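What follows is one chain in structure tokens, specifically the form predicted alone.
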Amino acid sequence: MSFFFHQRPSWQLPESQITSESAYFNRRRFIKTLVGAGIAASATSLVGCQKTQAQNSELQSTYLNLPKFDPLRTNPNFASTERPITDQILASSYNNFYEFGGNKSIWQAAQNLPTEDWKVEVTGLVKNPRTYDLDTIKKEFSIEERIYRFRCVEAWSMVLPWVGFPMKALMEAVEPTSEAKFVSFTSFYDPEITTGPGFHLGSLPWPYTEGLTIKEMANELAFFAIGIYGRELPKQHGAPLRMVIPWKYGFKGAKSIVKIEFLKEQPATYWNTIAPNEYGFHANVNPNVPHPRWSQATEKFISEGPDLTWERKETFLYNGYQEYVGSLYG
């Protein structure tokens, strides 16, 4: 595959300098402690429960032991950030994922989600409306690794280093029509199977969605991830297949999508439509422009340390790629 080199920016860093794969896969430390913000509609706290060495000994051996992307070219326009990428227990220790449960530590509820056999229908205002499956998705585009950041609207950060394919090449694929303004995703969704024990969200809005403009969508940046560390999506990162925006709050990355829908209306979303004063549609990452309920001016980076601790950084515009999005906004 072809890729397109530019200048250098300034956040980032050589690639020698980027953590390497074996880093991934030979921690001896582990988890202490993580502690999650509130997030909106949840009247319980989210705090990241204390890993045991041998239940980390266990994720990493039994869910993370996933195939390899071999070979993986990583894309070298995205092939480092000023930060060093998170490490990997702790990145699969510690996620969002509300049809599992209310915490940070849904990684063992969310090994119920099936992902055997997996479709994407890909319908709405398009000219060759699809039904992929991931071998389809793994023949039909180009597979690669972004390094990129994570931002939450919890105020706490990553850096990741996704597998993937550009979001623009399905659009090239699929041809959406003169009519397509928006986009929605939708992510997988079983009553019987994804409501988390003891967290139970009754008449919300499921199915989880989420929503680009066909501009947002298009942008160079706009990523669906089928894999995380060199390796198949774990299933708490949202396999088989997830939206990653890097420019906008983590809640945009609907995980487990079963439909991608071009519309000509913009469409609800989850989160916005619980509480469109604290969740909006674009949810771009601004350190100027505070949650309700607090700041979003600096976040807490979670990478990895002698205590494993949380280090407090600055929060970047468009969380670091305004030379990237700056221009959709403007």
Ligand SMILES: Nc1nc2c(c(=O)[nH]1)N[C@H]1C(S)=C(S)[C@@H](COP(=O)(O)O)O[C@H]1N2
Given for the second form:
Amino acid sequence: MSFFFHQRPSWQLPESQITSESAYFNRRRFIKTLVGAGIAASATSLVGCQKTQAQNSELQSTYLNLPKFDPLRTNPNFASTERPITDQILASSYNNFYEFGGNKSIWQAAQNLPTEDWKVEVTGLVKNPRTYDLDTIKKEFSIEERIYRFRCVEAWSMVLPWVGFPMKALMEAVEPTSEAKFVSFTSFYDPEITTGPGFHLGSLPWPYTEGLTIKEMANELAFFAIGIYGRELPKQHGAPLRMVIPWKYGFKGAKSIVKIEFLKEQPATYWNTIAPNEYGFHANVNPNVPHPRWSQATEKFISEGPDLTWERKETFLYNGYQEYVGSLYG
Ligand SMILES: Nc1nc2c(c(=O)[nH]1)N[C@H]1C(S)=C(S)[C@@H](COP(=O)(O)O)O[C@H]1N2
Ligand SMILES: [Mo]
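Based on the form predicted alone presented above, generate the structure block for the form predicted in complex with the named molecule.
The next block holds the full complex; its first chain is the one shown before.
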């Protein structure tokens, strides 16, 4: 089986080959299991999210009609991008959340995520360890809207209006010690609830974890989202609190965070543990560094709603955020 494709731009590949991050284990580890379960096709398809009108209205009325942030101030530094904001129905029905399945259409399955009485533990090398609930977060941090470009390592992209607060504000509250050099973020995981087909087999490194350097976390752009499109975060986007790191590939933005730990050493992270040659720890968006299986020079911008259409666009270094983050890597 040939694993590494030629580095053709991804839009030139047949849909079946524009595989997700999960291609690594679909192909190598679980191919038999997935075929046996009859789900291999959906696990690698990018077009699995064409929905009926009925599904659109279910999505809209049941899962997107969440409490509004009102009033809501948009941060003037992040009030727009050169590309339009992605249609909400598209963005909220084309997701990666492998705990709930290996395709993009997990929005219904993700409704099983239990978000009541959510707690986020902040621990490790900090002066003031804290456990936050959502009400405390909304009270203690100044909540704002930011419109950010979003770029998945699979080469699709969107523009999303997040609601939340800068990670830096949380750092100021817990005060990392001078020993803290890295931060690890852990997503909710309960094998009884998170039942994505094929994703509990073998030895995947659940729970989903991600990591940043302390300097990356302190960067003005690094953000915790508790909402999107002016309302609370739908479960499929990683309710009630997820990371948004707009200059990095989407997988760096762990969803449904339950724990944040300040550390001396670089932590192990989910995708980097599974396939270190494909998913680096830093994973900064860079058009000049191809993924081993596809080019990253351009991307497919999900451009019109509510039907899924793609527009080929150039990819920017650091996803267009060089002026904010270039000095971190210079
Ligand atoms: N816990 C968890 N977080 C996750 C993922 C996941 O599977 N599990 N997928 C990541 C990937 S690959 C992407 S592209 C983004 C997708 O975010 P969205 O569905 O809100 O657009 O979430 C990231 N965070
Ligand atoms: Mo992704």
